[in-house]
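Here you get one chain, nothing else, as structure tokens; it is the form predicted alone.
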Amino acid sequence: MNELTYWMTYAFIQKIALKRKNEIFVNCFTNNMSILQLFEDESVWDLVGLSVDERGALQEAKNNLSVNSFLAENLLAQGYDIIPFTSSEYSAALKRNLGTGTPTVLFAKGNKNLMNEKTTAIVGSRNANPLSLQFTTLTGKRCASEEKVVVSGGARGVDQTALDAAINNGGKSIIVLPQGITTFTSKIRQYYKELTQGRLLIVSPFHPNAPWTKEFAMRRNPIIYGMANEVYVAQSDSSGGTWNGVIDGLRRNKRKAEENKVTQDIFVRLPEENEQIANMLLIQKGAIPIDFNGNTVELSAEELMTPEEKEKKDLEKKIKALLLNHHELSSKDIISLLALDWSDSKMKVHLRKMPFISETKKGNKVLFLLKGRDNTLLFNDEGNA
């Protein structure tokens, strides 16, 4: 039986999470021991660690292999390649940004080498509006110009204009699927050409013969942004998949990049003053700005603060301003001068952090006042001396 089998029956396991199942293949790896002999040795189960509902799942997946070598072979056969994340063929860079969480098998249809190659994710809004729309034609150029493989998700909006800017101007694309493989045959005749011109790969990570569903769309987008070695923003709004994608992101790379490890770039278009979309607030998270053209920008510290940054600077210099004209004051006091509706407790907290206030008690009474402010020392915006 073709090893692939084995390969598709392991990632076809639902009771076994995606993140355990590469868990324990690794354990596989460690021990030199192939995927046929996690599935046709059960004396080795002991030595990956597998859980008695693993060895369940385990066994329960040994009965699919018939089925599932039927359909190898007609996959194969029509066409479409079967990738295990071991192969040398994966993407390195999806394995790289995704960690266990990369999916167990990939089925393609195209030039599996554009995995491989400079690859550029484009993304964005299905309802983006026309400025982002021509930043994401103008973006898509430059990487066929840059032979950078622009990678997308095919929907409509920014995807699908990232994927006709990148291969009507001569360049390379991998559209990331939200389905089966072999459902999305129309689509496969579309691009035909580009198939055949090895300019395109078409990717999924999911059955091949599963419908679209909306669980698959979301389960899809971290395969894009995973696939990419950068990542450009072309508008976000303050939720769904753009928003989840960049957020998910930078969280990684603060993690990589506490570990000393490779990072993604992510750049993010600045936005127009009258545009009402969430790229800023991504910017200020730690994405990169970009503008029209996608050449970095220069932001000052104000400008990169979140929302939420500025209202606490906003209330700290309040509460200065407080305590430079009346020398001290209880939390309480604060509280009703600043007409907050905030607890004494959670008053207390706030003022203890701030490191240019200091304390003292008269009786039974806890006053807050400036560092200093005996010694009439002047604060900067920081509240350093």
Second form
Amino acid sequence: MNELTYWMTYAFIQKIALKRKNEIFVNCFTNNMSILQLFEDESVWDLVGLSVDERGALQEAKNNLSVNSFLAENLLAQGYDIIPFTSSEYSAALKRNLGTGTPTVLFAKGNKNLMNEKTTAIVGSRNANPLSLQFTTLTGKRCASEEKVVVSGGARGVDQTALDAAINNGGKSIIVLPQGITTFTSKIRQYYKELTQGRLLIVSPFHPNAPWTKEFAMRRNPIIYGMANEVYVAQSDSSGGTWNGVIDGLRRNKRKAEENKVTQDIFVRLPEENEQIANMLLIQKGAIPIDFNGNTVELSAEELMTPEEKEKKDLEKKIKALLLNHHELSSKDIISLLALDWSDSKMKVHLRKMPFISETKKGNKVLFLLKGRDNTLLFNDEGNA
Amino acid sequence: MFFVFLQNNIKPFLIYPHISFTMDRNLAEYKLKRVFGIEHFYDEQWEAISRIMNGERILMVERTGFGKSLCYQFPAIQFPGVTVVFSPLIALMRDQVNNLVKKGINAAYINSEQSPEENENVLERALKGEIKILYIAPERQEDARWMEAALQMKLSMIVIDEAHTISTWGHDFRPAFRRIVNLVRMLPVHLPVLATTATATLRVQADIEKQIGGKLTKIRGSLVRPNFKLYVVKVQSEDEKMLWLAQNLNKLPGTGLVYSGTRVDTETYTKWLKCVGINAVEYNAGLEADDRKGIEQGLMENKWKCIVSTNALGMGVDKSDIRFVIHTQMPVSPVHYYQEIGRAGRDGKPSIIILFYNQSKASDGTDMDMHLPLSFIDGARPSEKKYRMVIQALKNEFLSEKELKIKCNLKATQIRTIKYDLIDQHIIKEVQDGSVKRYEYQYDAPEFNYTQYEQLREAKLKELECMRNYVFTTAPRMRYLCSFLDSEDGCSDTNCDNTDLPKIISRPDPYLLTKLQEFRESNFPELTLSEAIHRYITLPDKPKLSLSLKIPYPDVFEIYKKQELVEAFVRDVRLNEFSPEEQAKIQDMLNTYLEKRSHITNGVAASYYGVSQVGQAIHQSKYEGGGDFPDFLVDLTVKAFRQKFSTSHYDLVLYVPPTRSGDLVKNFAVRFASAIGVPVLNGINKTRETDEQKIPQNAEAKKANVKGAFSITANVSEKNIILIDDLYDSGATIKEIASELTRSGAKYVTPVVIAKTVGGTPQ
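Now the other one: the form predicted together with the partner chain, given that the block above is the form predicted alone.
Then the entire complex follows, led off by the chain already shown.
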């Protein structure tokens, strides 16, 4: 029995959040149950732990099965693939990276095997500057020669440049669509040769007939990142899709590193000094800096500091210098000496976090001093002197 | 009291189909009586129905007339949603729907015979939940609008009618069913599915089971038709068949069907039967939908003694008292034969079944009547080279069927077969690209396998041999057929010319023989160039008016121009419902339209090419340097012209200029013109080189080859013109010239040619 209709219907359920849907199916899986059983055999709903609302949602979805079978047949007849996340054809990287947040079903056209080859996402702004586009072309070309599949979003700017660089140099590419898979046939015409040669895969996690929306464009970004074994960032602003994607990735890497799991290399182009872009910030937040040729660049500890870190370090230095001169100061004194617009309590908290500072009480006054230079010591020193 | 109780309790049965429910047989039969006027179900019917109501999948193999449709019609009216019936037979759809509507059941159909507006209307009703049973042709699954609508329907059951057509081993494989099979595979397991057929060998049955998949319950009954009186008449010539029919058809009881092998044969047999005073009518796939409907309607009313039809056309007419079925040509297998004769005697009353077989030998030593079925089998698949050409083209480009046809220079039928086969082999896919369908080569496509078609051909040849054996067997004929269908149970071994019935021996009547010779010499093929034109006219406060125009002959054309006969256009509408002003308005619209369209009328040919010495003579002059066309061709053409157009007046004879060089057609036209006493002019010039029309293989390419290639130098204004050519194939050249002549002011153009090709270009 073909289960694709069931998978599709399951994926279309909106009243259950994606993560929860995937969790429910994991429960089915551990209980040796298929998606078909989940729909057809209501007696198992207790076992997989469905809430009242979830039962309602599933009951409702059941009524859509027959019409969805028409949709499924139509998609398959037109050479679109329906790939549930349990399939071995589904992108392993995507599951690894997004966990239960991975799309329940992917719709695809082209060579599905590309998803499980070595994949590289090349990401960046729709309105990238010439340097970023040049970097994108070089990176795409290199991927082609190293037989890595370039993943991009099919949008203007970096996306389009990355795709062209890959396929024009004999390479392979995956486009992740911000719309339904059947609404993009102009690309089939445009990249027909690449499709028939198995060098292109178009994927979409959305309803096959859904038109482009801004929301889809945002939801699509994590999938581009998630599908890749490594990410190259050509250009990022300090907010928006590229930025969020990298930040998420870095956060995920940190977590994975703690769990001793495989992490995803995130490379960011080292910007020129005069470029008004946020690449440096990403590097400072932990992304790996690379040059135009994709070589990693060694940066000094100072360069790797974010502006906040730098500010913090600066303040530390200044406080250290003050305390060297004044031995002990109240937090109010420090505030006024440094001409800061801080409250007393904020400074206290800050000072107490600094590892090189200790505090002492004189009457009801709290005074701060450098560690190792407390009263006794100070007194002794003076005494010795 | 009991009945009141039942009626009050009808509602509880209207529950979701996937929640299985059982219904008491008594209760069901009570409803059966009320809605269908039938007292009881057969046990096999009840088994199918109760399983269907339980959400199961059923394959039902039962003989024609058993009552298979009740097995889905009854459950369909209990279900809350719509039951979709995929049926390959348009005529059957119409009959079934009419019958259901009469019983007060909301049924409708969607097919190519209806206008897009009518189909749209049905879809909208279905979406509103106003239709219980919806019949559609399997091809509709490829239609984008149907797909869109299907996604919003509340579906209760799927039925596959004539399920043998989903198997390539079946006798009438329909490639469009491939998608229906795939659909069934995708359906939720609880949705009831019923597949029905009256003709499935065990092999075909196994294939259907394999294709539909899932849990499928088989219900197989006896296929024996005890009321059939089976005869075979062996003859020595085509003439003998025609003579026997002329002598005996009116002696047969009731009305019936005569199946002839080709479209040309349906024309010839019909004309002949009419010629000897038998009330016959021709029916084939080339007829207009309205004409077909009219004939089917007439058949129901016993308007004719017999309908002469091609077997290629599914005559799924639901008439229970067809008293005889006669084949003038042998079908390609016993299953085909069983299916075709199956249309007789559904009422169970005696019915006469006759097969003619011309056993005279052709020059290659085979029986004459083996040739046509052999050519059907051989022509089923294009050559391997053509498949490879299409594959190569699609590797490079994303093409539509039309683009492919032109690119590969293939016939329309060939491209369709190749397309379906390549889809079937997972080599290409059909992608909806906006409003066009394009074909996409699949990067991981398997290697093309042609061997399977060779194997299929071998199997078909074996079946044909079995059909031939039916002619010569001494075994009881029904047993012979049923054993081929793996259904021998219940055969009584009577009722045929090998058991208790006398053999029919052909004894031609000399008088009729002379008449047949005369007929043969005056049977001139018509060139149907004046296609029917369908127009919709909207008048204020009136329902939309559908008009069909036909201008087959000059005199009809004249009548239209004279504003005399609005009636001629108006079908299915009473003219007196229109005021004189409205009628004038209709006439105006028609006239405007008539001005714009080509003024071509139907024409005539002296003969068919390839079935007479005419073909040989033309070939000799044209391709073997044999000089001018011989006189007898001029005489015959003049005779043909006079027979059809003696009442029309003509001003001028023009002729089609040659592709390369040579005066064959010119000289012929001059002789023809002098014989009929109309002036001839060299009035049509070539403006550019064209290919010979036998090089392009399809209608589009032929049209493109001659488009804009002619200019008119003669003054044709207000003139009635005869246009002469030697061979008539697609008609593209003649249509193109007629359009030019119309633009130059010609009143009407009547084409006259020496020969019309049969089924395509002469080799």
